[in-house]
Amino acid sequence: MRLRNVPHAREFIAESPFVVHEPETLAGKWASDVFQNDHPIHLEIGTGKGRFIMALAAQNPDINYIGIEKYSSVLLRLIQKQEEQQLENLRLIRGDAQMLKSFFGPAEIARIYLNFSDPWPKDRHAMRRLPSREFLSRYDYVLTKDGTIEFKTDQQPLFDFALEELKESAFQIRAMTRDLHADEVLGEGNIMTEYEERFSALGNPIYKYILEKR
């Protein structure tokens, strides 16, 4: 969901030191130039207000995270976030997900999170859907070997058309729940958005698949 438009928004993230403005540049170096390590890269696609990815950091200081978000209105809550944290870990990108294969290089990701994509509902956009086959070709690229995606939704059309994409993919469904929240497994140590507090306040169930490579 867009949030309203914010004045200054984007001046505001060409000024933040936790935006990364020029990705293009750094495609198959982000460890060696951005977080000077050698450590595991996971990228949130659609970071929202950025609850998610932002706790994951800081649990996770072992591991670096890229949030891209589309939204500048919406990215400028994460970044106001960030700069009161200062999770060294953490990097943003104000972008389009259709630019992966510009941002990273090959095999330079290990884990994607897919969380309450916008489900673009008219059969004609259905290649904007992020579990597209479209977009797991995309994947494919930047994730390495033994890498996984992680997809969350409310949506039950939205997930069942993600996984009638698989077929047509380079994946296959390495764990699956249709209500996350009463799967003992895929539910131990989950972490909420603000979305799917409120999607699940309302008893919607949350649908969940992690996928690895064939």
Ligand code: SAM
The other form holds:
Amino acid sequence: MRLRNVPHAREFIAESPFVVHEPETLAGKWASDVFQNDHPIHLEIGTGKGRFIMALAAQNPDINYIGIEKYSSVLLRLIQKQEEQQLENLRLIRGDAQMLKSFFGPAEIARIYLNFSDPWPKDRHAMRRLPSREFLSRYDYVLTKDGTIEFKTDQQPLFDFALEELKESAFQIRAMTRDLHADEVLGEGNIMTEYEERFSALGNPIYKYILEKR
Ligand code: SAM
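Let's compare: the form predicted alone is above, so bring in the form predicted in complex with this ligand.
Every chain and every other molecule in the complex is listed next, the one we just looked at coming first.
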């Protein structure tokens, strides 16, 4: 998702106190230098306009949240909301999650959310998919021993690919569903993302898994 014609997005982002500009300098130090508490840190990769992470951060003041989004024009919308709400426990990174292991130290993150990640349908782009084995290995490095990954999508081929990739990974399934909105257990307290609202309104079922380390 890229929004066009957003002038001055980069300048606006550069000036926001909620955006962490050199995350590489903070690897292993997010608790002490950024949040200044020892609350668990949860990460959303590919925040889009950020409804999901804003809602979670407002609901859970004892959890620290970090959102990573690749595109300035998209992140801008999230920053504008955060400038209004000023949630103390939320910080944002404009960057590519391929750099995850330079942004965070080992076992620094307690949970990772992947919501409606780009499907990258061509085989040669498989390693760009956020639930690919390459990304799972990065998640393994930054996650705590009992850390978890929560992934939602309406794309069946991407979900099936994500399940296949587990065989080559350090993770196993704790829970999963192929129809989140009809699942009484996994659906409870579900916060809909912008994409989830759009695609479930078309009648698409929502797939979800929760992973834990083996
Ligand atoms: N999560 C939002 C939702 O569910 O409404 C947005 C979904 S949108 C399809 C995927 C988002 O992930 C886009 O905003 C895209 O820029 C971002 N993204 C994709 N790959 C990324 C990466 N490697 N690092 C950071 N952001 C990424």
